[in-house]
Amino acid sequence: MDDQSDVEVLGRTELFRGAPLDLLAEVQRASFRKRFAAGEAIVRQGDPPATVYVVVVGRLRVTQTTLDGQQVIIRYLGPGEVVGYAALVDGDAHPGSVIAVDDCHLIGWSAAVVRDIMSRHSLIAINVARILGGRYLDMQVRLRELSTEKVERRIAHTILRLVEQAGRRTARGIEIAFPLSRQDLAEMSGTTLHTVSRTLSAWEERGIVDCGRRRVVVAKSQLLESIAEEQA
């Protein structure tokens, strides 16, 4: 990509929207592009934050590795948003790892190069306020039906969020346009990799689903989500 190509794909991100041309060129003359390979390391838990990025192309797996080595799925991150953002508020380490799910792209900054810019720029402040809240309520949503829903429902409330993330029309549904197992969605539902592979099987005799090797599409998306709300 070339400088103009940068600033703009940079006022289109959740961190810079809104963002007037002359702070967006700012923003892209400080920062440095980087690649990574599918299934490399973007952060790891732990790690001091020291940079801050935003997806161009590709998606990210952020996950969170419990005292006795479990490993658990936060969320999945693609183009427009932030990694990193324990750096946004100056945080002690990385609470979670970042991993590549498929070749990305990514634009950085180091930490300090961002708090600066937010110490100048209210309308940044005010974006990195409005992620962080954003995650924070995504997190609330995910720990009620962790406590209060059946796993159904869980897991298909799992899928449709990340059919709405990243959620692509087919000749045969809505496809997850990423690679995504059934222990990936085990992680995300805390539950088993049996029960998911049980319920999917059931749905998919239904038509719901049609679930290839790593892949998920959504057949029926108003049965799914029926059975989300307990309306099936």
The other form holds:
Number of protein chains: 2
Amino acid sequence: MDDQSDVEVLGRTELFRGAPLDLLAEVQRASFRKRFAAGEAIVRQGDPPATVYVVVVGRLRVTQTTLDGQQVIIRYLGPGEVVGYAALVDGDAHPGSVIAVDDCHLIGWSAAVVRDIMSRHSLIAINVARILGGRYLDMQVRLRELSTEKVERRIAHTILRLVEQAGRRTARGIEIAFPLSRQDLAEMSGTTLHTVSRTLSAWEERGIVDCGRRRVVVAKSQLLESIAEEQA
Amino acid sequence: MDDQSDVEVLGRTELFRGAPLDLLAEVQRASFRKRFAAGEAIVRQGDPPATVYVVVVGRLRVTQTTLDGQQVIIRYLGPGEVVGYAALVDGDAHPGSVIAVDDCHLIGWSAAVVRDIMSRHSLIAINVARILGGRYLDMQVRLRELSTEKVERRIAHTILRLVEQAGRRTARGIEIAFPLSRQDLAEMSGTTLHTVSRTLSAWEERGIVDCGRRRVVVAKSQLLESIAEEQA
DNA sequence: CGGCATCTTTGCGCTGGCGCAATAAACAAA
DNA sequence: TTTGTTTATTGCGCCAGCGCAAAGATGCCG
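Could I see the form predicted together with the DNA next, after the form predicted alone?
Below, the chain from earlier opens the complete complex, with every other chain and molecule after it.
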């Protein structure tokens, strides 16, 4: 992984998409690379945001934790996505934690550097707006699902979204390409691991999914979609 | 309301905050004023986003509706806030509808004009990023509440947020300064109007709130806060 | 290969809050 | 005032899904 290839990678991230080559080169010179092992924390909830990253390889989980230790998963981040957006919009604390699910390779900058680039290049500031607009939209949809749908539908929607985001074709069907426990699914769907487990067991019986320990493979996505859309 | 005072108003909006006077004047010249009566739709879900507004006076409700007619309230908008953000980040359809709750006075621009200003002035693009970052953050908090808290706490949090956003001191306590039905509260808290009604009745008995038809006054905010924070 | 930690499954009982339905109150129009 | 419309209240029964608990499966690491 040399500097030249980093420039190419940066040009494909949501943050620097569309930037001219000289800007990408400048951005590359100001960057550093960093690796995190599975389970390591990249960002801790409450910390002051000092660094911005983009994901090169690997998968990250963004969570928010309450005082009494309950967690929700805000989203997963994959290649090309931004980690630590709070540093881009002068938040004074990270609203959530980010943990590596896989072994990850990130490229990072100090917050000041990226903020400076944003103010000198409106294109980058516009990219940030687009990124946050997209995440805001995602949350609107999830909020609506959580408010109006029953658990089974919510779990179905959650899995379909993950398939969209990180699905990998296999012999048995489409596999979600990172380790994903029942607890994780519960924290994304607003339910408990017990209910997720029961639901997946029922689906497995019908041949809709094929799961293992921290592994989910969707065999009949058509059926899953119909569960996600059914009324009542 | 002459052009000069419009410039002052614009300088205080979240979208144009910090802009130099000449830019504000340019923005003002490209703008038009528009009024909406209570109940009128400013934006309809699914429409292509062609116009951006900022609120001068009045209150607006942003909702998202499912195919089968169920609604959730995404947020309320008040003076200084942006209406129709999708037009700023090239969404191809408005993700929700916006309805006037009061009689409203807005200032608007065609999407192309504001997008052009964003690309010529990174400050404005950065403001957009900040706005969307703030809304994204709000949604994270609400999603967490909806996932982890029981109804009574959620309703308490919802009311406290509205008080924060649109509270007005009165003799009886702090009043939410726009008409707000039980149904509205239900659509913000992820429950039914029945449960909201029962909960408010119980609180009224304890003297915590004092409500009427589409009206909520918080008499003992301390007690309401303790309900919002209590464990279990 | 065995021991340990983590993750998953499943039975059972309980309850928060939903859904229905009927009444009452507030407001607007005429 | 009457009439109609929208909004709010409240009783009652029910059930989806939570919480507990205990056993079972899987994979890791020494």
